[in-house]
Amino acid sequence: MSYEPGWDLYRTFEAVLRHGSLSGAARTLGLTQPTVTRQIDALESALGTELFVRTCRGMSPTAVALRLQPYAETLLQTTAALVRDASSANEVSGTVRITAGETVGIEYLPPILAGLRRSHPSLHLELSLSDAVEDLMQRKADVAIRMIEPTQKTLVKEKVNTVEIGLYAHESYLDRRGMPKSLKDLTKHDIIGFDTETPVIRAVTVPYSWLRRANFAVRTDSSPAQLAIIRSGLGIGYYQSRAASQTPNLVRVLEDQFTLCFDMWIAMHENLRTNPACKIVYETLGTALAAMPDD
């Protein structure tokens, strides 16, 4: 390699990796295609390898440029976290990411952001809805709010409520239907599960025989799908019950015989414990989660 390629020849690579073509990339970007291509073939030179094969239908990566390709977003994203932090080093101001479950980031967050909005107007949100807890890890997201401990020793975190899961049904399925007397009965029912068997859904579901993947009626992984689905009265599944008692017309069934309850927690890198932004962000989430009522 005769010299160290600049970064912003590997942000272009990753456009065109992620586009498939030097027009979408130039784009994203803001440049023309010419100057997209000067910089893939710099960065090819610099690399001395090939990264894209030239086709009627765009740009082919190589097996280089796929190789390649993790540690182009990476680069990204590290480069991301830093003007994250850096734009709020000294005051409460830049941008915080925070990332939490669905039924959280849509039941319980709304009103907590729009009150940071409020008392500190120079501070922006992006708000990403995923269960991943390896996005604080890799720097994907500042602050985090997780129905599970978070494990990393490189983590602040702290145990801010409980969750309790219960079954629930539209009362015009009971109607038709009728009510379960029992959790043996459900299997006469139209269930609405999980689509996707993780280790934490496996361990939680081995009580209960009837709660597997094979006996849904309906799998989704989309909680506010699943919340959907029931308002319509195709059957019963399970939510938060905290959020269900909100909505009209649902019945809680079962309570007596099927209730999980999931630990809530709010969790950020260590390194960000002096970044105001998101010290104020985490404080704030973790004042106002702790002090939502009881079910």
Contents of the next structure:
There are 2 protein chains.
Amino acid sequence: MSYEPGWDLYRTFEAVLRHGSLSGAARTLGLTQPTVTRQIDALESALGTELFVRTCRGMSPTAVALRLQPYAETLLQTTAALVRDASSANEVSGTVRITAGETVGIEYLPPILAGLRRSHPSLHLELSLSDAVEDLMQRKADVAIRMIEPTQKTLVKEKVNTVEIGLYAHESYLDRRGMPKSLKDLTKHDIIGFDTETPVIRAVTVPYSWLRRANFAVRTDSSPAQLAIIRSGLGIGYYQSRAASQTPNLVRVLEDQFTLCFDMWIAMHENLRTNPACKIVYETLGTALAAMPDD
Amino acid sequence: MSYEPGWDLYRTFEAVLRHGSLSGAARTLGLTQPTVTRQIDALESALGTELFVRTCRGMSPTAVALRLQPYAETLLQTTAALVRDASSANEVSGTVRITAGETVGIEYLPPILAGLRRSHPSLHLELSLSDAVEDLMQRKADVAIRMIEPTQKTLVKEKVNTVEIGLYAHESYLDRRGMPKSLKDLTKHDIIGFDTETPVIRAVTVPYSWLRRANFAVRTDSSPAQLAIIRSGLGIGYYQSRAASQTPNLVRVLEDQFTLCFDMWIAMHENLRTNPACKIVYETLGTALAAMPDD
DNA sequence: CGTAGCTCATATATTTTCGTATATCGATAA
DNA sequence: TTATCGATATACGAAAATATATGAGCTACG
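Form predicted alone already given; the form predicted in complex with the DNA follows:
Expanding to the full complex; the earlier chain stays at the top.
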């Protein structure tokens, strides 16, 4: 026991941990179940620890295995990032993974990505829509579009634009319920709001007491769902004005009394600057997002 | 070509990158040169990229290989951290890696570490003396003692003490050159100072204009070297007063006019809280450092 | 109750990988 | 020039890891 394990064993370990069974891990790894069994046995004896208790229904991880899970996930993400980076060796090709908030990813990015693919046909793009800021450091993505300034020092970043958020409602709703005249009126209206109150939201909405979770008629964190609900005439919701103004039959509400502004940032790990594909994506996204008209 | 490489290949890749030769990598990996050759070939064909140019003097990494080096190093550090964490499965045993500044590591830690070893004979300790703050996030160390407050959110941290830095000189020097009466006098003296001016140093030394790199008679970043030079009677230098006051024949200079204060922090990745060995080390170091007398 | 479907464990055969031995190439020095 | 040292490349037998086939145990469901 207690010898430095081969790194392949960590991959198997991660897969078993994720699937909860030897057979399931074997399927995704392209191995067979006895092989996975032997590799887990080998890892356990190398580390000198029991990692799983074998049950008839699968493998149940021990406390030690759960403690080691973050390491295994880091390994997985790092190898994936390595392969992505290597895949675009010298020309603009390979795969670049982009992360952005849902609204940006749905409203702004698609035409830009289409243009990228037209000019670089061998460039493959992955789009991950989430707001987790740590993505870049954990190498879950190569390029990120964010609404708050990234602070990590190992990132290259750039402020590319500003985003204005306003209140919107469908014509049919306003016909039915009337147009609010002041922010106070909003307490009598159906508000479509966020579900989880992130620190950012909390900070930004301080001046607007009616914009509290408890007051919302419908709560969801999905921006496209919010827009769809607004369009269905259910109530008043917030949305990025640049995108909302292009939606037919949507009317801005209390334009002069409610506006939130965010800076839009693009960021990338500095090590990727020498990667032609990532560089092109970073620059193209940066200039295209900066060139967006105000309304 | 272009298939997901086995993770063992990354380990080989990292070793070849570090050694610059197949044979050298083979030696440290406990493999043979033909095996390493095959594995590098396999990795190159899997990634579809040339990683090294074969010369008679060894393997010269291509630009792509250099770009991939950070990933490989992350993998290496992560696997090492995983093994360390696993090594203390359920009892207080295994290996814990501690990082601290040189002065702390030399002046304060040794008796504490000795006590730890006495109470936990199967606990192995590694001590890495450097000031790189990112160590913990990169999993290069498990527990860190730092002179500035760690800011990363995934760390558990604690302020354990304060450190006072004063000016010291050897008796023989003061006999020869006289005791300075004011900070102004210091310009006529031989000062032993730092070599590289870190942001922390720059911020702290603003009020002391004579404490500039250009004025130093001897420059070194090594704290033990600074102390040795002070003790040799070469000039006046700064040192942690708690440690300096225990050195014979060392005299404090301008005590009432020059004092720098730092907070001493202990920090650990939050995931390690459930690791018995790391927890013991963190707690023992924390209480022992907090219990140090002021002088 | 019994069967189907899932799991993990085990024994055997096969494929892959590794190590040994050897050849080759280039730089360096006598 | 030639010998030597250190490096990489190649060939082949040995060892290790893998896949196949099978058995046994538990759960779900008709």
